[in-house]
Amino acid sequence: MNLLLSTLDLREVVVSAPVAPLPGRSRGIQGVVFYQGEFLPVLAWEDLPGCEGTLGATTAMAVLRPRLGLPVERVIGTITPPPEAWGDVDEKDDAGAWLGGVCRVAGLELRLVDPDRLIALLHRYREDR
């Protein structure tokens, strides 16, 4: 899945770290990194809906404003998509519930990642444990 972060939601990339997971986790989390004096949770995005299994060997870390660390195989790059490429995310996908958009370019399908949503749904997953 080719995934598009808005670089006003990422604080930076960093190289991956090990994450230290945690006993009795929340649904969505994997655990936690030592990140700038702080323990920063990491997400399981093979928890959430739309994604299939697991990531393959993780190379970095896009850490998000809301302080949240989302694994990631690759950084691909920066791009400014125009208008023309951006569309919703059709209903009947299931990563919609943390998607805000889907960009078309250079023939790739990229998939907004939406972090007020996956907050949201991060905390959904804590009520209902």
Second form
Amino acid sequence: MNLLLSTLDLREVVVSAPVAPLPGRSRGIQGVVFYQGEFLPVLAWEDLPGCEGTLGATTAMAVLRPRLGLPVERVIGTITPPPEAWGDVDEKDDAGAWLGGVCRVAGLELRLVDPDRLIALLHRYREDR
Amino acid sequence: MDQSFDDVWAECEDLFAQARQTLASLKEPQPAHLVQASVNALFRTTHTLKGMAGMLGFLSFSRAAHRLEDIFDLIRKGRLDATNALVDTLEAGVLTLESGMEELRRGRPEPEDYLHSLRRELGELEALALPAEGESQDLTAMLDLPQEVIKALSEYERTRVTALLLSGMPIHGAMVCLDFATFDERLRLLSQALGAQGELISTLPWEAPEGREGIAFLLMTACPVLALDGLPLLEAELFGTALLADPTRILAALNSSRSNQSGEAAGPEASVPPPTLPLLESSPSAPSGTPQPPPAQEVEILRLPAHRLEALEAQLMAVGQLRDTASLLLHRTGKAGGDRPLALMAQMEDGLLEVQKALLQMRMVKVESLFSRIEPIVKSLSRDTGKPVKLTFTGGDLELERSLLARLTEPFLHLVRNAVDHGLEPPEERIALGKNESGAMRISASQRGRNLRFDIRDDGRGFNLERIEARGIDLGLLKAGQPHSPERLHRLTLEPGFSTKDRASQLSGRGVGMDVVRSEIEALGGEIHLSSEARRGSLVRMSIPLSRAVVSCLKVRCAGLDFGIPLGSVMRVQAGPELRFGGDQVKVLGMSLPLESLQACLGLPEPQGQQAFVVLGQQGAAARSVAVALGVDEILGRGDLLLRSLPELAHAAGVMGGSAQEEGVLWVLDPEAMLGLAMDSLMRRVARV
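If the one shown is the form predicted on its own, what is the structure of the form predicted in complex with the partner chain?
What follows is the whole complex; the chain from before opens it.
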């Protein structure tokens, strides 16, 4: 899955580090890494709807401004998509719960992560536990 | 406030901390030269505070510091005897100024007189001082009048006040407000009438009451009783009378002080002399062989802006991340370079942790610093209200961040004032109720999970829930005719503007309500709960979250993960050849306790038997309270861990935080939550059977 992250939502991208698994973790969070002197929760992609496949080896971690780490297999690059490239997420797409839109550029479908929706979803998982 | 004042505030904080510490040391037995050194240090401290306040333009603060400085000067010159009562008064004065400084820092306006609540005690101290060589005794400081008024008295008036007080005559004041057109004639008539009752010492200009037209005077008269009936007063001319000085109190204290200083037997008036600092009087004759503590050494204090410490911490983190990366690379390359690089890496990890802990310690203070601010206030309140209080503290060894300490002080002081003022009954009422004559107040601190918990308990009358309910209905906060739970009624007292007192008392009603206490605690991310039982007492419980702390833990391993269990909750550690399983009973500490594996508590795969267990108990609880044996795979030892809290998204049941270690993260368990999880797990086992 190709994802798009707004640079406005991004703190930085760091080299992937081993994640300390949480004992009795809640759905959506695989564990924590030590980041800037604090623990940073790391997303468990496989727990998200529309994301059931296993993640390959990760090389980097995108740190979102709301302090959440997203492990990624690789960084493709940066892009400024033209307005006409944007489209809505398919209503039947389970990933709609955490996506903010879809962008089609140069034959690639890039799915925009919406940090607010993603974090709201993770909080719901915590409450449902 | 200008940022350049930050250093000044920080220095003031340090000065107050030193002053409190030195005052507390004055109550301990120590040689006379150390006492003298302490008093000199206090004199210098108050002198510096006076100067700093003046520099910042806080003139009222500066005046108050000057007054304390003068008293320390009298002590160091041997003109005032340093009794415990005197030290208590000075402690209260220093604390009042310290609270005042916090208020100034928050931009609040200065009061007219910081030391107003201590005016009588301070006046007595000043008056009790032996006159300087070539000067005569002056008791005018004992008059309950503002300093500037006393200073304005003439030499003759001073002599008369002193002579009359020494002869046992009370001095009264009558405040009158007279019409501009006729005031000279009216004043003459009133002066004549007062002169007929006793000696009119002085007629002083006074401030007219607000909204009243006219010219006001204070007529200072020495007479046994001020008889208002005999005064030719017109309606509404008189607006107040006061006993300005009570000679019985003065004579007893004066004679006692003199006898202490001269070594003579006290006169009959001095039957209860104030206690004198033990070694102030005994040190000259102390046996030469008695071991003496080493003289106090000057400690150099470096003052740093907090952001520099934060920058250092951030740099340390960056080094830590480099270390992590290097460690990762080393592990990937295996043992190609031998064991040496890995050993060096482990040493680097230990060093980094020590530096991190040392940095954290710089921000931390012991809870006893907070307690040391409360104790003199409670003593002072106890004296003022005539309610003896037995005060006990526990948990002073715990640590909290310095910034929290400053913000917790004022809410704490308000709560203890409330407890003494409203909670504890007067001694005669307590005796009639079959209680001990002295009220008990227990203040405790304990670490509960991620929180530092403070309990303030008293054995007083408890909250008057009927009155709270009635007041709540009056204010429209409750509906009449509906049942209201005790929890709801207790919580109501934390609402803004809620007070069951029609008029705030002089002690606790200082404009800081319980709602302000609540908002301050909530601003720290904490919670406050009140509970009480009629005639049995009250409990105020506050929980404050800690972002970082150093916690002494027992380190254990389970399911390949490392855990720390705070030592305060560990009752026993035991290991043996026998394999034990979740649901077993173990006999330990004279009890039969249920055993549950740590894995089962945390929802991890169950182990195939365990040889070690840790008995967990409730912190600070009685021996018969809840305890459980927690099965673990391995006992690793103990250590002081730098605990960091987990972000909300990563909260895990039973885990209060983590500590970064070379091998990964060590999870620090929340003992109270673990007890609950163990019990739940055991119940599930029973249900399955």
